[in-house]
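Presented below, as structure tokens, is a lone chain in the form predicted alone.
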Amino acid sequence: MRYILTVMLVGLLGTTGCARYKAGVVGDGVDVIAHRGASDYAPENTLAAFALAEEVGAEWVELDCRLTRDEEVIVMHDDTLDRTTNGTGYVREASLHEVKQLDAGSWFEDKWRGERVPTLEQALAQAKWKIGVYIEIKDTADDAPLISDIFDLANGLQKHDDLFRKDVMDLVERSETRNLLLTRKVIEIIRKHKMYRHVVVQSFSPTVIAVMAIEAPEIRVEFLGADDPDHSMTWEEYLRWGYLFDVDGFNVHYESLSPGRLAAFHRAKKSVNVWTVNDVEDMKTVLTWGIDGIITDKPAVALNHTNTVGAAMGIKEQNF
């Protein structure tokens, strides 16, 4: 699961080209994907954060994005303006014409200020043919009896199948989440965009894992997750759920992992990425297990330890 640096490297050569996208491929190097941007550098899902990302030489960015009260989709973390913006309350009850006039920088440091949040829109358009998109779609209502329901329907199926598509769907439907809604406008933006190849959605929801799977199987999905008391779902459940849906990677946190699940993972030829690694010799400890991608809030030191481009160019942190 590459995307090759071909505009940065023929750049390099004083040539064009076009970039190319290889999601997916097991064994094929160790992708670094920006976390919410290059956010150790810059404010965290900025359009700034995201260029900052292209520019030390990661392979992807990873966004987060939510509704706001006029259904449009923004790029935001949080359920509430309050940590990134100068904004207060909830993503939901805000439009979109008041969140964009919001200061999203000078939290993080003065120079930032007047950065704006941006629309997934504004940010799939800046990313084209520069750098590939991993788009978090977040959990944004509680779907436990949405979940209970469709696992119930699952009894003894290893994999959704026509039938089992329709009742899941049906039972979606039916429950009138926010989930659903969510979901369907990312799809929509993103076959707007054509950018089949140049993103993956992931999400910890397993009500957007389901509707993608079903809805958009043009467009890879990966399924988040941790063995951790603190989710809403067990490890085994993750796993049943991911499998079930067909998910085409695991994405788990890297406490969660270990050589083993990672191996179990590759036998069934599904990818595995870790979240969120920033220390040093943690990102040595996965690399020698064989992942196929890191998230980090460092991308130019994850690179100074993985066999991309960046790595060949020597980029180290202390320049940024």
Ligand code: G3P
Given for the second form:
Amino acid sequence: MRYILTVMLVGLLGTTGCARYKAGVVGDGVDVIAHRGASDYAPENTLAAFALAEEVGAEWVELDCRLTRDEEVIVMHDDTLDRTTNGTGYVREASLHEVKQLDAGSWFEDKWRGERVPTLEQALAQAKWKIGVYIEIKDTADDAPLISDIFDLANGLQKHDDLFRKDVMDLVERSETRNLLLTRKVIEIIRKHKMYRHVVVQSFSPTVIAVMAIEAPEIRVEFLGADDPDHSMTWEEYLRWGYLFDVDGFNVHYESLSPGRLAAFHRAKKSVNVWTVNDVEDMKTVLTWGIDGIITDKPAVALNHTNTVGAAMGIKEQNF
Ligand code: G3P
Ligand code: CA
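Having seen the form predicted alone, please provide the structure of the form predicted in complex with this ligand.
What follows is the whole complex; the chain from before opens it.
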């Protein structure tokens, strides 16, 4: 009940504001990024969750994308249909037509019955001019040998150059990684809808990051990571890869960040967003450190705190 009241209040205030999306620029205030849409209030990764994020005043929505069997880009977090739809099986084994028959709302609450799994194109069309979109390209291949080859190739190189880029793309193509096709499809869709300034592409996949940096330099790219043994890269490798491909930002799990790490990123002119912060005390902590964006399932709650904590520190102008 409390969150419904917060949603209504912030939504009401938000309607008096202007367009919410803006490029994620270091020093441009704290962006609230609604994780999988306003996913604490509506079924994740649906058009309803994205609309609600806009309604409460978030600057951005975050979504996840994957390829269907017939190579269409759809919006879904998991690699199977099981958790968030009434279907079963791998996304990569279902056609777009099959996915479109599924109910993506009733698993969350019966009132959302009838919500569908959107395509990336549908999500972008709904968002354009209203809210920015963080497109997370899901890592859909084991690229460990490829990553190792690219590290070897980089040797002492600090930042990619022409020859390195050519050699990297040669390695990526020869590896036949599924991550390449998905990344190229996403780039094609962003270009088709002329949404370079409305989107940021982020990924945990080093391959996706490399391909984005090389083939779509006009699109902002941010590297997801964490200092966590379950992660495919160590923290040092994560930094090395991000600087080698000159990503625009590092989006870090909030428990992996510290004021010192944040300051180092900022000295290098890289933005830093933290994920996925839903607890108010955690929100306050990272806000006082001076992060650039907060990825949260509870955008209404985060907006309250970015406007109070942020304003007190002089790091954000009031949006309302
Ligand atoms: O935006 C960061 C966050 O979405 C990464 O984790 O698993 O929710 O996609 P996940
Ligand atoms: Ca995500």
